[in-house]
Amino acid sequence: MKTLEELCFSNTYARLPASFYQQVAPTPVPNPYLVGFSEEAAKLIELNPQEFQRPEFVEIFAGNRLLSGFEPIAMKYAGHQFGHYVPQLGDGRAILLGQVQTATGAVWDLHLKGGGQTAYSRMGDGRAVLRSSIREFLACEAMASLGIPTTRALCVIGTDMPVYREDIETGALVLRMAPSHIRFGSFEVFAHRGQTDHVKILADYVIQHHYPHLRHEANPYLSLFREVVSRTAKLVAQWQSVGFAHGVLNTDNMSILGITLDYGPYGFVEDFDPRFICNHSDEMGRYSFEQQPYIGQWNLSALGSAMLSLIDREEAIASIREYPEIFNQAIDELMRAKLGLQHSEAEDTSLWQKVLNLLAEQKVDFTNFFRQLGNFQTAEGANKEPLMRMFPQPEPFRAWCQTYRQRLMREGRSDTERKQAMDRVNPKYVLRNYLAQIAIEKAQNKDFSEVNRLLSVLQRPFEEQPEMNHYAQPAPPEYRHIVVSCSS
């Protein structure tokens, strides 16, 4: 494990032509302090967790001091926002400090969000607020613990500097990590300007550093696009399987690596509602929970269009048409595992779709239902009352249970073995909005204990943790109508 000064930097993105980014250093903030940190994220870059205790750590990741090896830049990109093309966006409040290379050859971006104005700030202040920084920090680490591809978060740094949004808020910065922060919009910005040479440079860079196994393909660019299609379809299926709604699936928030990127007004479904909208700015429900699979494909179409200087149009269309099959196969596998099924049968899709319909009709908590379903007993006449009590009108669910029991009997697996398998894929703990809000409210009063306690719970989402049972409870009435927006 290394000290900050011992980290090794490669900074390959900064070797691209200057038109891909702006060289810009973070703007210092007054009186920075550590709000939360992730030892698990530190391990990824081989950073000794004891480094969190150093005053220099806070100064560096507040943007007040540059570490030797940093080459800070703001990345250029564009994107479709709510279906409308915006010709230039870019890192308006985030700065790629540098890229750490580990002893194993892995490379991690150190991406500071809230670091100050850049050429892409579009009249913004380049800052982030404490509430959104805590939400992104917790979401990155919670999603990783659920096994979902995602950016990671090393730390949150607070500052006494006020930030002006709808109200005056506490400022903060979050240090995000990922193998890359290249987005669909990184290709779009050059394609829409007719800079096809830049599209090729970027595609070559992505293949060299992130998809090296494609270098010797007959058409590496088409192979790249097809793999992005596949990764995106599988990622969205994973979101659906845990009830996660991203909230702002613009093309500038879509990763070329197929990882979850840019946590803004996200949310986990509680009382199951396919039409769940977690972003109050999304008045038309474009990015509702049930729309995410379709938006994934729409965004891939935008990426395909941006790569038409490298791939044939008909081949791009054919690749995009593969998306539904990949998604459907992935969601079937995930939902089958959630039901404790090992083998595939023709009626399995209908089985899980019917129970989701029941959850929606009767407003049953999504996460708690699937966790409780692991206790289902196949013996004739076994007690199913704990499950039945989750349904205001239990008879339709009781009928579903008969079909489910018959399906389980054909598997031939013991109840104990099945429960163990189901508990490994059905989390007990997810980042419910009210849990994040309670942690934020305490942090705004300089009490950071709940941020770190909640992080600890969410890093073990599949374990029982009896002393933390209250973190698995649905939102109490006073927190049931939390409003989250793009404002941060």
Given for the second form:
Amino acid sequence: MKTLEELCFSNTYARLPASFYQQVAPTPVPNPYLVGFSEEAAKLIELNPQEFQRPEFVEIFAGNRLLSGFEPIAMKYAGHQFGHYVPQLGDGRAILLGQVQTATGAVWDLHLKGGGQTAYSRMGDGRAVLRSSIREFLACEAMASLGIPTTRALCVIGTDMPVYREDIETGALVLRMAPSHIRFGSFEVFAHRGQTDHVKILADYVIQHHYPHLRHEANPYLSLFREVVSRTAKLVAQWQSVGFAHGVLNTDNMSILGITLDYGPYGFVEDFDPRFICNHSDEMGRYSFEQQPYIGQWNLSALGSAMLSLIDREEAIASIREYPEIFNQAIDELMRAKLGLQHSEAEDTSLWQKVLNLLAEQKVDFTNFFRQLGNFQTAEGANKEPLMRMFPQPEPFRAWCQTYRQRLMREGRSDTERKQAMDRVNPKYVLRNYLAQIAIEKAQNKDFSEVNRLLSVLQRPFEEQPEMNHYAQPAPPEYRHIVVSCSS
Ligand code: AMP
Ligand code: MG
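Having displayed the form predicted alone, please output the structure of the form predicted together with adenosine monophosphate.
The next block holds the full complex; its first chain is the one shown before.
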């Protein structure tokens, strides 16, 4: 495990032509302090977790001091926002400090969000508020613990600098990590300006550093696109399987690596509702929970268009057409596992779709239902009370249970074994909005204990942690209608 000064950097993005980014250092902030930190994330970059306690750590990740390997830049990109092309976005408040190389050869971007203005800030102040920084920090680490590809987060730093949104708020910074923060929009920005040479440079870079196994394919660019299609389809299927809604699926928030990127007004659905809209600014519900699979494909079309100087149009279309099948296969597999099924039968899709319909009709808690389903007993006449109680009108669910029971009988697995398998895929703990909100309210009063306690619960989402039971409760009435919007 290394000290900060011992980290090795290999800043390959900064070796791309200057038109890919702006060289810009973070703008210092007054009186930074440590709010939250992830030891798991520190391990990924081989950083000794003791380093969190050093005053230099806080200074560095507040953007007040640079490590000698840093070459800070703001990345240029564009994107389709709510369906409309915006020619230039870019890191308006995030700065890629440097890329850490580990002993195993892994590379991690250290990406500081809230670090001050850049050439891409447009009208923005380059800053982030404490609430959204805590939300992003917790989401990164919670999603990773659920086994869902995502950016990671090393820490949240607060500061005495006021930030002006609808109200005056506490300013903060979050240090994100990922093998890359390249977005669909990183391609779009050059394609829409006719800079096809830049599109090629970027594609070559992505293949060299992130998809090296595609280098010797007959058409590496088409293979790259096809793999992004596949990874995106599988990622969205994983979101659907845990009830996660991203909230702002603009193409600038879509990762070329197929990882979850840019957590703003995201949400985990509680009382199941396929039309769940977690982003208060999304009036039309473009990014509602049930739209995500389609939006994934729509966004891939935008990426495909941006790559047309490298790949044949017909082949691009054919790749995009593969998306629904990849998605359907992935979601089927995930949902079968959630029901505790090992083998596949033709009727399985309708089995899980039916139960989702029941959850929606009767507003049953998505996470708690699947966790509780693990206790289902196949013996004739076994007590199903705790499950039945989740449904205000249990009759239709009782009927579903008959079919489910017969289906389980054909699996030939013991109840105990099935429960163990189900508990490994149906989390007990997810990042419910109100849990984040309580941690945020405490942090706003300088009590950071809840941020770190919540983090530790969410880092073991599949474990019972009986002393933490209350973190598995649905939102209490006073927290049911918290609104999150794009303001951050
Ligand atoms: P987002 O909605 O967070 O994905 O951001 C969309 C674009 O707006 C990105 O280019 C951000 O860098 C930029 N942006 C968002 N908030 C700010 C801010 N406070 N200051 C500068 N740029 C921002
Ligand atoms: Mg974004």
